[in-house]
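As structure tokens, one chain now follows by itself in the form predicted alone.
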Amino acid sequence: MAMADIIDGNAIAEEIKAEVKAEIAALAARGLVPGVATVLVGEDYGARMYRRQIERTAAEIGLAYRDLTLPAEATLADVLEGARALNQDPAVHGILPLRPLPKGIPEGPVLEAMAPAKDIDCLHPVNAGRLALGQPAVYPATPWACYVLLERYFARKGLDPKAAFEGKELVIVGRSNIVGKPAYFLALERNATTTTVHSFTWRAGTLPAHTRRADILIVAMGKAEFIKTEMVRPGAVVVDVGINMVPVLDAAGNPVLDDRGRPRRRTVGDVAFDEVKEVAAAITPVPGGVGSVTNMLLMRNVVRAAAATAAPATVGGH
């Protein structure tokens, strides 16, 4: 069987890219310019590293930006204050929370105190729920990254996008609220067989047997190079939404140091790349697949909850 083929999350991210701001132009010949608002509590790395990306990416499409950072040592009321100020700022369309929180902020009240008209990655309970009832209002940014990279591959391949997931074994391995559910329900929005595994169907000892059958295997758990080749159905396409960092090992498994002493690292996947790729009809690489994508479909979210606000006309597309 020849190698699979490597969807390129880079390649349609600028594609993405360019669309967006196709839409941003079109909005502002109207005379609006979509604005984006970053909330960050504390110090933690991930999100201030996150909080820059999504700071650049807005100056590079031509969104408004806009940083709302306030201390570790913030109260849950400080936060809700903040979140209320950009809910009534008339130049923020879209706000996105920077997570994890510090310890003592609860995530639930900071969720709940966005306005749902500008939650961009479908974290309010309102647009979750619509969601799961088929009546998404905004859809999630990195599950429909997924979904994003494998129609444009199907469409590539001269498949109908649409009708490419329908009756098709879609397993997703995950159940988090942030990819593995709503990624379910993206799923079915499309017409697929769709089963969802996790920790405990690994203790039964079936997840092995569920993936097997995919074919379109979805796999979003946290655990780096956790799916091996025989694990996924020979000629499957896999989903690769794992962020983790390993340290490089050299050819007797001990750490690779780098010029300050300190162990290397490098990031990979939740799947076994090297092994699956060769298995595999199709497969998305880490880094330089999903991740790429979900930062411009987080600000397509914008661009759409800034149309929102200027009816009748809108932009963009599913």
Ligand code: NAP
Second form
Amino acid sequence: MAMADIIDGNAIAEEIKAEVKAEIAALAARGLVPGVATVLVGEDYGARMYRRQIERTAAEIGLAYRDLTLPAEATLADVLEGARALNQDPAVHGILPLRPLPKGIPEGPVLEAMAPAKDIDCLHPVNAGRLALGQPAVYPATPWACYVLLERYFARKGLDPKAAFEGKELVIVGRSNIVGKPAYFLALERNATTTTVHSFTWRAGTLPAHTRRADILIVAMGKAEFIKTEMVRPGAVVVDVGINMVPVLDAAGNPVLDDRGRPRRRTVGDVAFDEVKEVAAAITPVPGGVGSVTNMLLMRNVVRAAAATAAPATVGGH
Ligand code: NAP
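Switching forms now, from the form predicted alone to the form predicted in complex with the named molecule, please provide the structure.
Expanding to the full complex; the earlier chain stays at the top.
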């Protein structure tokens, strides 16, 4: 079989960026600048990197950005007070709490303190509940990115991006609140025949039997290159959400060191890309797949939240 189509997340992210910029320009013409705020508590490396990315993307596309950073010693009351201030701030339309929070700060109360209308990642229970009930809801950026990649890929292949899901076997590996579980509801919304598998499926020994049935396979497990050729149906379309850092090895299997003598690392997904691309019909790469699209969709949600607050255009006004 021919090698899989590589679904280019960077190119699709650029497309979305152009669309979002046009939406921002249309709002600017009405005097509205959408604004996004992040809430960072403490020093977590990943959360800090994510904050910088959001700040940079916001600047690139013309969104206002507000940074709320609290020290690791902050109390839950401090964080809730910060969240409430952002709820009240008319220049902020979208709020993103960055995780993980420091150990002493429970996540639930922080997410629930956000105004649901300013939640841009479907983290508030009201929004997550609406999504589960099939009601209009803000879409969570990462699982939404999986479907945007698929839909734009199907459209490029000349397929109807709606019909391409209907009645298809869609298997999701992972059931986390931020990826796997909402990915399930988004699959049902598209009328796919939907299966979720997780670590107990693996322990029961039936994981490969499930994944091999998939016409569309979405993998969000956080296990480097776990999904191998024999777990994938030939001709399947594979979306790899995983982001894992692994050491770079030389031909003898020893770690390669950088200039400063530290082991070099590279980013890989949850799917063994090099072998699975030989059997799949299409696959998203890591990096350059889901992650590229996720941030741009968060920005799209900020713009939508801002547009929802705008007064409808008046006819014959002052
Ligand atoms: P998570 O909370 O750790 O969830 C992992 C899921 O995988 C769990 O449901 C777990 O099952 C399941 N799992 C683990 N080992 C398994 C096995 N051997 N067989 C079957 N299922 C197994 O991770 P997450 O937050 O969903 O993130 C998943 C990956 O996506 C990570 O690599 C993360 O870095 C990446 N990610 C990427 C983006 C992006 O924008 N691209 C955004 C968020 C996350 P149980 O529930 O039974 O434990």
